[in-house]
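Only one chain comes next, encoded as structure tokens, the form predicted on its own.
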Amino acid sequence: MFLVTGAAGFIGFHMCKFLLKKKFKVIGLDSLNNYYSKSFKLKRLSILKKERSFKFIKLDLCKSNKLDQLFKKNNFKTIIHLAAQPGVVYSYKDPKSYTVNNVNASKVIFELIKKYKIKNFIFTSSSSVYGDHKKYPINENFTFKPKNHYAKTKVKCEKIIKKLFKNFNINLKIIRPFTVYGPFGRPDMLILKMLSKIKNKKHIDIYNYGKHLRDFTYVDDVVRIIYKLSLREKRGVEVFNICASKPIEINNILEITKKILKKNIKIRLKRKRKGEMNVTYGSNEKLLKKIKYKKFTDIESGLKKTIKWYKSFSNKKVLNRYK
């Protein structure tokens, strides 16, 4: 049985969906907070709940007693911890929520994993822990240079893990995904914001004049890789970048989208925002040495799939309020 935290979130939803197709039993946890549309999260859950082998529990991970009871009642084979407070800009508005939801909540999970001697654990960190560097691509040994509160909480969690699980009998993977996108994506991120603005014939604000480089990684690739890592029996803590390792400038993303939609895009170029990285460009060399993964989804194919989903998604209003 799998336990997936953040099951109503973007990657969590796709992770649960993938595991259910593989005929695993899955318990999904989520607090269903209001960071972005709750109805959008409930829509994701409504799809998962169609599967009899899926059980959803609304739970704040900081509620340690309730979580302890859940661990006691269930024999979890693998725990995939995807729950987190995301977002760079919002981290400056409410930094406390990042400490509570990313660090404190994760500590509760960590202690219960030790208590119940869980054998397989995947912790989701972030490519943002690296910050900006002079040389690319970034491999897993690069120095941490977090630029925002979100990234700092992920660094703190990684350090706690390495200390807490040192010499512990566990297959533990820390993953650092790079700019994940795809159907049912987060509405506060570029791709869905862009599609919503185009649909509503509004200007799209593009920061750093569109010169940011991003290592876009399609969500289906991410969940397949997480699953493969969950099967990898290697005692101790291992760290992996999850990335296509093919960075692309945001201006080029706009051009590809324009080509697919056959529409003009209204753009307002703006200066760089505080806390954002200039480049995300990871090395996946270590990952591909350890697991068999043939080919990452190219950006044009991934955008076509995302746009196809967006066109078919009926309740587009829940995606409209992000600037």
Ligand SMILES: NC(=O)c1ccc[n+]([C@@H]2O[C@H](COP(=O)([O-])OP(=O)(O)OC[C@H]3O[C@@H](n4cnc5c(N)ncnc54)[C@H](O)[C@@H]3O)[C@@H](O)[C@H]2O)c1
Second form
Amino acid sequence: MFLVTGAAGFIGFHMCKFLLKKKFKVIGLDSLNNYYSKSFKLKRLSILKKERSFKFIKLDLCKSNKLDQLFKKNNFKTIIHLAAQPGVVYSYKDPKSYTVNNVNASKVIFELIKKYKIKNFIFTSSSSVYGDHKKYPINENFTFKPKNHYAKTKVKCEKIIKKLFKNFNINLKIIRPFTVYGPFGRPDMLILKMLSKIKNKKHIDIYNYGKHLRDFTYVDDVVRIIYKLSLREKRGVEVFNICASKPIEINNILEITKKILKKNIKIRLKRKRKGEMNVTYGSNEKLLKKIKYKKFTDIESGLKKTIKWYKSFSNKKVLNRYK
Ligand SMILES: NC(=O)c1ccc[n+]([C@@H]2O[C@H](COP(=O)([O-])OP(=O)(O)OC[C@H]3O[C@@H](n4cnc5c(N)ncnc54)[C@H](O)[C@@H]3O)[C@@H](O)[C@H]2O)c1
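How about the form predicted in complex with the ligand, since we already have the form predicted on its own?
So here's everything in the complex, that chain up top.
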């Protein structure tokens, strides 16, 4: 039995779908917060709920007693912890929600994992823990240089894990995904924002004049990798970047999108925003070596699939709602 936290979220939804296709029993948990459209989260859940081996629990992870009950009732073999408050820009508007949902909520899960002696645990950190460096690609041993509050909460969690689970009998993986995209993606992130603006014939604000480099990683690759890592029996804490290791400039993303859509795109070039990294470019060598994952989706096919989904998605209005 798998427990997936953040199951109504972007990656959590795809993770559950993948596990259900593999015929596993999955409990998906989510607080359904309103950082972006709750209807969109419910839409994702309605797809998961079609599967009989899926059960959804609406719960805030900070509710430790209720979570304890859930652990007591179910014999979780593997926990994939994806729930969090994401987003760099919003972390300046509401830093508290990051402390609560990323640090405090994770602490509750950590204690229960110890109490119920869970065997396999995946903790989702982020590429943002690295900040900007002089040398690329960034491997898992590079130092933490978090640039914003979101990244700081992830660093904090990683440090707690390393202390708490030292000498503990567990296969624990800390994963650091890099700019994940794909169908049913996050409306607050570039790709869906861009598609919504194009559809509504509005200008897209492009920060840092489109010069940012991002290591875009397709969501199907991400969930396959997480699954493979969850099967990896290696006692102790291991850290893995999850990235295609093919950074691309935002200006190029716009060009590729234009070509796929055969449309012109209206953009408004803007200055860099506070807290954003200039470059995200990870090394995936460790991943390739330890779990032999090689076939990353290239950006053209990933974007084509995302655009195809976007065109077929009927309730596009919900994608305009995010904080
Ligand atoms: N999407 C990316 O590019 C990316 C990159 C690096 C790391 N990550 C990390 O991956 C994970 C999943 O991200 P996502 O993009 O799917 O985000 P998301 O916002 O779509 O999903 C997160 C889900 O967690 C839920 N949640 C938040 N606080 C909760 C709480 N206290 N209790 C229960 N549920 C709660 C939210 O309601 C949401 O549905 C996060 O940990 C995020 O930090 C994402």
